[in-house]
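Only one chain is given next, in structure tokens, and it is the form predicted alone.
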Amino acid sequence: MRETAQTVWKNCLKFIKDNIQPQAYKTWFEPIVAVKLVDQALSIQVPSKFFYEWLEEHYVKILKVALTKELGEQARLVYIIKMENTYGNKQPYTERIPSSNRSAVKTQEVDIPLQNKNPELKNPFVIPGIRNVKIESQLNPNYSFENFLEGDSNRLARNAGIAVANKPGGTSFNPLLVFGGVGLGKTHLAHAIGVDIKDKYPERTVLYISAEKFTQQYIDAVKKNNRNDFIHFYQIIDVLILDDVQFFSGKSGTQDVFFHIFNHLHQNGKQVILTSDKAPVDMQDIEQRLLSRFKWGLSAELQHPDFETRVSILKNKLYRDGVEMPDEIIDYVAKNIKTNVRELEGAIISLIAQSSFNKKEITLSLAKEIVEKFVKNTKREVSIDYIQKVVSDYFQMDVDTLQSKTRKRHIVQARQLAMFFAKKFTKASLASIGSQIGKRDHATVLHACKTVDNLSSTDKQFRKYVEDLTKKLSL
């Protein structure tokens, strides 16, 4: 019986799964789809150019062994990369072949889309000798990869950061956008990448700056009529790290100037690293042309650390501070503070401080006292399921009705309110909210939030719904 692409790939996956870590298998092999098998060439579809490069760099040997076992010595592997263009439409499939097989099959190189090249980007106001100006990187050397502990919640972002640090501007994840909630390590990771690049490439110009400070510098430059000098200064940076890019929201002048700077850096092979508290799809009041550029490289999310990672973070913190603490106390703190790394470390610092100032031994009861204060002061996270239940109960309907396809006005409004409160009270992305509330897309959620805002200011009865539900969800 003639073997199919799916059968061959399924057998390859069995072998691969037995030989790599479960998390690595889940991250790098589960998303792959077998597309076709022609002679001894297996075509597999991968979700991005970054994905392809990662497989080639880290898993090419195991792929070769698995495929040779199935198809013999003449086996070949063809990657089909499904890219997105700047307008969010799918580009045609592009086939890529590992370096060892490229002579056998015609390949088509993947070009990063550069449709909007702007001739005005060549700044005419060149400052003589600016290359010799010493630019202070603004990096914090205490933030390093060594003390940014790896776990399931941050593995992709951390590994992508290491890859960028090894080859700044030379990978397909440019820009690298790291996003996630407060206190999960975005700034730490951004600094760690910069610090590592400075160690490896001391001649490169690296600059870390917050989006807020960048905006202020731009406003000052416009006031002093030296906007061109401002642009030129940023165009000579080799590695630009911009923190909290969501701060650009609604600031059209800053967005415009950053768009030109970004284009220049990207086209000249310079590395851009961005951090944000939201995924690109959830950023509001950011120009579409800028958002499309944020999606050119890799968007990597930092999630809440799991229990094992929280324990490792605490042990690492104590080791660096030269403090010993019983495992049962570390486990207790890790079990009860789940929100973010900053609060986790804050609780341990408070525990050590209380112990030394009051000359108390660090005991489980002291830990409970400290943790109770932290948990009390931390706003309780409300789940999307809980929000749907509260809204459904308030409008005297069941959750299935709330999620249904019906266009009845009162049900639509209840659904829109559920989406509005999910965005307000949770850290979930718009896509995730839509998926959980009746399998809608992120655009529907965005529309729902705008509708609730509009109705709240024009409809007295609707405003009462919002006020009542806010009280119920804030209890």
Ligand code: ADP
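Between two forms, the rigid core is the largest collection of C-alphas that superpose within 1.5 Å. What you are looking at is a predicted structure, and each value in this text was computed from that prediction instead of being measured. Residue numbers count along the first chain shown, from 1. Compared with the form predicted together with the ligand:
- In the core-superposed comparison between these two forms, residue 397 has its Cα shifted by at least 2 Å.
- Core-superposed comparison between these two forms: CA of residue 295 displaced by less than 2 Å.
- With the core superposed, residue 251 shows a C-alpha displacement below 2 Å between these two forms.
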Contents of the next structure:
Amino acid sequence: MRETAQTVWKNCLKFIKDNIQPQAYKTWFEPIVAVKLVDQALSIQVPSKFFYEWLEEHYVKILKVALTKELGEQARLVYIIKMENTYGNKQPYTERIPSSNRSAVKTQEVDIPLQNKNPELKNPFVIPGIRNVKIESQLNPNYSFENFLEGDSNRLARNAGIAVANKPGGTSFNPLLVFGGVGLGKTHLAHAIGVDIKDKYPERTVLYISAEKFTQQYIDAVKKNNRNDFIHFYQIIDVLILDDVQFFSGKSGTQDVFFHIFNHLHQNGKQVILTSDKAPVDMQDIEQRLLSRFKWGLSAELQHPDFETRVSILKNKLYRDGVEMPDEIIDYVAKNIKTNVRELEGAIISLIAQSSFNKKEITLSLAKEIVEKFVKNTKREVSIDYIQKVVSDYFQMDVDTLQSKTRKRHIVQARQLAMFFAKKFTKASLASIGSQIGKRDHATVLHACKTVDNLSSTDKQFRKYVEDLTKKLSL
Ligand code: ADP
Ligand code: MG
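In place of the form predicted alone, output the structure of the form predicted together with the ligand.
First the chain shown before, then all remaining chains and molecules of the complex.
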């Protein structure tokens, strides 16, 4: 009996494979197991309810054609959903299902008459509790659109965010990727979209998660043999907000699992929002297939806010904190702190703190004192150590590798760039630069500076490295 089911299914698969994309075949058909054949009803086992719903939604036609070819007009398909119950809602989500609890595994059969497309028959069961899984959104209500001041630097990203919030999954901005440097508002904007969606569509499941936490959860899930539960958990989300995806770089296991989750969500019209500190073209060690997904929707950059925007951000912040400050001082702070919004806020907070602790009035001279400290603090960071750190981060190697004796071309290049920038951004002598970057002599440093000069005028890719790094280092 079992053999017949398998033969029939094997023939169906042959036909299906010829007619759909290889990736789709791999994802959705390879995991299926043919279980039994009774009369003209073939039972196949699928790993989850989502799987079944997805097949029903996307492949019911081809399944029907294939089965009818094999079994005739009376063919029927029965899905056996292998699922684990106990979907509680209090546990942390990676541990939703105790993997040891194998007795909790049960199967549920869904008999789908292929002829009948009556929607009432399409979902003849409800898994108890599953629709009511409550997922904490992890959103910060203070990070709202209202508090996210608009300016030229963020107009596209902010408005795309609003469009997405109005129609999650229903715009072509899917995924919406917001990218930009540190402290420019990526996290804030990502939350704002989620907060607004929760407000407009309270019944939708929204989840904010950092890529780092996602990675950690995934590692834990693998350790506990819960990989499938992990995937299924993410597949029931309506709006997934993943912050700092650049964190995935070099982590192929996490990328792989995210790829599957992404595909599932996207195919089901669910919204995905991503943030990253780099544009997709500049992301390193992220698989091509994932990068190409990132580019499906809209990539919107957050740039450095201009003076007017900085002023309105400051005014908004002061207003919310109920603090008054002369315009002159606000202008002064906004004029002098250009790097990023986080520092702008930091300076104003320390100004308020200083004045209240020391019972000093907020004066321009106090503002100068504090701003100077902020600016100095940022300046002080451009040390040779800092340069080496930035350069090695950029090329995703550690500082030890950068300093090593190897002659491997990309490492040599990174080292030469570090030397070049040390010469450019510090007052250190060639000899001192050499001794700090892998114990080289001054001639090596000189040679490095010349090589970088040459290469940046002849090699386009190399020039991009120099430009990117210059930007990073002059922040
Ligand atoms: P990123 O994630 O890009 O590093 P964040 O979203 O953490 O940056 O933003 C840093 C700080 O700057 C946050 O406190 C955020 O509220 C504030 N901020 C950034 N952009 C704006 C803006 N356009 N309006 C108001 N506040 C902003
Ligand atoms: Mg952030």
